[in-house]
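For reference, the chain that follows is the form predicted alone, supplied as structure tokens.
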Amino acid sequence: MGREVAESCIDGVIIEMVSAYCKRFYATKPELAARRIEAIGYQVGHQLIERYTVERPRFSDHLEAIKFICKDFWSELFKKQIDNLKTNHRGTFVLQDNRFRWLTRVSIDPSLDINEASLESSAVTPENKAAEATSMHLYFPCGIIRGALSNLGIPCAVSADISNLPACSFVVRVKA
């Protein structure tokens, strides 16, 4: 039997991470916050994929390393499959969840420093709060993906759209 972590532990330990570098450490600078829980998720991506591909053959091409991604990686992270994958056969794919499972637990305080006299001096409404609240989330299964992909020699940029929730694509795009 492997070694497992409950679920709602996992979830509380991420909702904390982004927290506290959106918060906390980096309250003024958002862009640094998601610069590091992004590579936070990239070592975790690194080292899990080590732990996953141990006794596997090294991939014969960026599409055989997606499929492994998007059918056992996600499956041993999220106990499902990715949805949908696309890609433009030039290095562009697409991963489609359409329940994301970190994204389902996620929910927005409303009283998250939006006072009238800013929303009506700024551009800033409750969904551009609760998008870049969420949005924040995302950087840490990018860079879970990126980590991953790198592991198996596939330098790449990874980014997130949410459209949806709690469904969100993550957009691949393999570096030359």
The other form holds:
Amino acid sequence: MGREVAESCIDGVIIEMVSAYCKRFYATKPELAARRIEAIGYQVGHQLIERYTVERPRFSDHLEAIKFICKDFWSELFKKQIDNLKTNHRGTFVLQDNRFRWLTRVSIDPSLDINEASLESSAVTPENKAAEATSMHLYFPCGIIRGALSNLGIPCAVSADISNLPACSFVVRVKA
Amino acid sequence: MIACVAVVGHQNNPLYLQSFTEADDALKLHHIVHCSLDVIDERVNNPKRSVLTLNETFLGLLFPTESYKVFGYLTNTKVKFIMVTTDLDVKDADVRSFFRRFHAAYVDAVSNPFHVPGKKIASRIFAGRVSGIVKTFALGTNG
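Return one more block: the form predicted in complex with the partner chain, after the form predicted alone shown previously.
What follows is the entire complex, opening with the chain shown before.
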């Protein structure tokens, strides 16, 4: 019915969700927090794909479905398309977004975490903590992609790679 | 006059079944819907035998029985909509627009965060919208 919400509200909700699950609900069990966030993303992706594939002819194969995710689905969600799609033609796809919208505000400067790092063991470096915090934010979009593809009939596993922010790659492995 | 509409999930699990006749043949309508699932599977898996394009969502007339016509529609997420009508001369365009509106109502019902995917659609708003769509269909074909 066309009601609109400011984008900062979406950013706020996602940041608060990740923070609530990581620091309050499952503070001692980050793997469970990650799984819950990914499950939320799964349901969202599941429902969104239903809405965005209305009036669309059915996809003939997996590649068509992935291309739909890269172009139309991504533009509905993030107002841009996936910048690069790679595949090994054996069920693995890499979707690369050179400027992932939900990570544009993430600080890549690890020097702010120096105080916390000194209290813990020397194995945890500031870079690790920053990377860990950022990766928590990626479970939600991974879940969205997984939910969208499973509703199209393609069971898969999705993981994210943030070796160079703000670019982000999502690796989709289709389960045979 | 639409006798019955049904939504069936991708594992052939019923998600919504509503009949609009007061008669006691609700069971017969359910049976017709069940049989039409086989016809849909056959149409989708053997595209060479039928004339319709591989990827269309609207499947057209599935099979005519002596007093009913059954139409099918398959979404991208493998959810099937089935419509059984008692009208023997119903226009293709009317059925297509019916399914388009039905699809929109279905998408809104499924986007409900309290709806569990795979379970039956329990929303009264959806039921109300479907009745509205069925009524306008009946008016459209009689007018």
